[in-house]
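As a starting point, one isolated chain is supplied in structure tokens, in the form predicted alone.
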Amino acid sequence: MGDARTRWSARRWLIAGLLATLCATPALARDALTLGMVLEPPGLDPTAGAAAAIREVTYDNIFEGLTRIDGAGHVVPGLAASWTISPDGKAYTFALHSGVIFHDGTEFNCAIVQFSYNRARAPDSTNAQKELFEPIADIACPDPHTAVVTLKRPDAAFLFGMGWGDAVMVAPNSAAGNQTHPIGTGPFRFTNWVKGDRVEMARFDHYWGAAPKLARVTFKFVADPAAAAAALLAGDIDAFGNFPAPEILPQLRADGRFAVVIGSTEGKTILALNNARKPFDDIRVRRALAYAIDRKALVQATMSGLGTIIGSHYTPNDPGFIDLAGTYPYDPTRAKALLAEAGIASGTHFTLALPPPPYARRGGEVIAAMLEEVGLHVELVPMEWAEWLDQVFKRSDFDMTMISHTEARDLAIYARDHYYFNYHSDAFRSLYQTYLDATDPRTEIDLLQKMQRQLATDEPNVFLYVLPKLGVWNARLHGFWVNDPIPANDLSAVAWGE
């Protein structure tokens, strides 16, 4: 573990040197913004891909849903101005905004709602969150500006789910091309994508809602933390919604040219385990891995201490959260005993697939060192997003992977027939179904807490920490989200000030 920390220390000094030598270009009055992102999305259709980077570019900028999740994590009206729910909790009547058009002039109406939801729930759907739409029994259109969505059963999470990026509205004539040329109803229209570099968009002059202050937006992709710092200091990038170099935040905070805002996210960072592959089907092995990882040291080494340790797949921002971080305290002796009990010999070899985010690449090295200390040999396998999405997420061909689940309140993934880490528990599924059927808020909270405890007991994945939102931007900018209740860089209210 010492070697990994030495490397990160060297990088810290490199970035600090850049801070000391680069000067930012003075900000001028303008209506354009360049926003930095670590990861480039593999496509631009949030209804056809799982990568959070897709939503970070498109959510509420290009695409919108009937409901939306605001910066505080609340469900608020989107393309639906309002809604009513039937007494039995099954029928949702949405009053749609009138005068809404897509960027190509297509009219938004109830037929678009029918198409979007039917497409998402179709047998051949590629929607990464297809299960969100499974409760839908029917979508009716009493008139063009009213949509009645009838569910098979009450679903306490329905309105929240329809606010995810996976549930945005798409039009029949443009849906097929949204991966490379997205056309939505949002305040910005797509103009250009230079692969490997940037995505550009411009203010949509016929937007149905309040016009954004920004006329032009560029999403600039910079994967290397040192390069990100250099671009920010040189004035080539105006802001990072999620800055990738936490170790230099103190220096930036001391520089009056920048605002540094540390908020919360839903990014539940986990060491995901393939429960269908031996020996991870053995609960003793999964618990041993949990005891073997010093979460506090991991957060310090990879996130400069900025991260909230968790013990289940839930965050302190969510209703009914209970602190289970102490379920598996760091105890390498206990880890070794459990591995021996499960028949895992010292020197047993595993692979750890690492997607591109810095938290994964850095964290993977630290975790590998910790597992070596309990007798396990871990081979790190760096992957680009397309490879990770295909091999790990789609085909479940992996031993372990480090990933952050950024979707809010996503306990449902543990109740699915198939999800990439292959957890199957009748007890958990029963709890989740009972939760969906519940109508009393106190009962819902009780069930949410029981589900958290069930996951902590079974430890299908090693629950590590919640990613912080490390916002850094030009001090003259305002309107960014402080927290990330969902993956998004909502720029509709961002503007330059004096």
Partner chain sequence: MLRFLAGRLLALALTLLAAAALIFLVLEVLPGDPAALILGVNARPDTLATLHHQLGLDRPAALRFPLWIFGLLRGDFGESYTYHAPVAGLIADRVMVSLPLALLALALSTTLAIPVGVFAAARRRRIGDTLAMAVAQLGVAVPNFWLGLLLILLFAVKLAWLPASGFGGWSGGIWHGLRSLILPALALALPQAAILARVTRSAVLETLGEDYLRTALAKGLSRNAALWRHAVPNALIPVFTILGLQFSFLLAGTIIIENVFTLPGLGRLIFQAIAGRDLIVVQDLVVLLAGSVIVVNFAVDIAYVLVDPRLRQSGPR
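Now show me the form predicted in complex with the partner chain, since the one above was the form predicted alone.
A single chain, with no partners or molecules, comes next.
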């Protein structure tokens, strides 16, 4: 009797289970995504911190700007449907989309544009890229859906800058809380942040643009590369916009369940030299170092061969790119000759400061070995980020350092008065100034190319390679960016296929 009852009850459960499975089938069309990231963002407000991780969560998912940068690195309309530029290049008239609301229901209009830009350039602003807003003289609102931004001088980079995460639209009533509870106009609204573990968001039903395919998105933070691989293999994570360990990619590729897509970031990886310190003030020494480094072998050893070799501070993603990778081909004999000519004795001792990322720690060892070959003795100095920012970046107290400059189109750093590698070239500065003043796209491209050549000639730093974007995702997913022209995981077009 007891036996029969157990059996009946077991059967009932089985049937109930089957029914539940059957009923659930139509809803099984997957619309949830778990995306892995290495670093957890420090806060979720891209207007209050420089960390790429903030943008990798929020950019174009939660927050949007007047312009946006698309996956190909082009400036395209965002919350501004279109714009016109006055002939003198100073007045930008943006036609704003109407019917746009923030996730809390606040209406988006020209007053929001005024608020956002004025907040970013205010004296008490803590915007990490305050420089972007420096050219702005005034923001006027002839009507609620038109914004006229007047600049102090023409700025060829203005529209690109307004597409950065630092220039997204925020509302007066929610801006202060965006660090922990971001409220933007994007296709996804923030729902939850389990600190140390994940950020969750859901489709915003009143989004002004095309509704995203995904209903729920979880950003999961996995710092350890081996753990990241395990989480992918176990199915806990569906995708990595940028997978942390190139050496595991062949295994993931062989698995068959994953699409492995190698793209490019903006990370210009360089051996930065302190141009103010002897002997790096001598162009022969800098060129000797460039000849002494076998970049192909370096990329092979540290990035499993993934990463485009560059010869200037510019990437193939950027407008007007010219390939200068062959300027200083690997030639240790020539390197030795140049060093001898500059009076550098064999066995001269230098330090090489290495921040935490693997490209630097591993790359530093390879570079040290290559420089030993031409008779230089290199001492590796591993540093934490905080230490690197303080000693190398702020106080410029270093010989050489290996670092990836991840900001897009940042030729401007070579025109600065005080920047950690201390490059000073009047020729470059005048090129840069002419570029900023240019209003004609053809002249702009011409000047961008001249600047690239000037840097390759002067070789203030040894330009090495562009960090690859190692995209790995479930093969049934589509719609991810292949390249990272700016740090982002734009999920508006991502969907599960069959």
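Numbering follows the first chain given and starts at 1. In this text, all values refer to a predicted model and were calculated from it rather than measured experimentally. Heads up, when I say rigid core I mean the largest set of C-alphas that superpose within 1.5 Å between the two forms.
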- Take the rigid core as the frame of reference and indicate whether the C-alpha of Y359 shifts by 2 Å or more between these two forms. yes
- Item | CA of A228, rigid core aligned, shift of 2 Å or more between these two forms | no
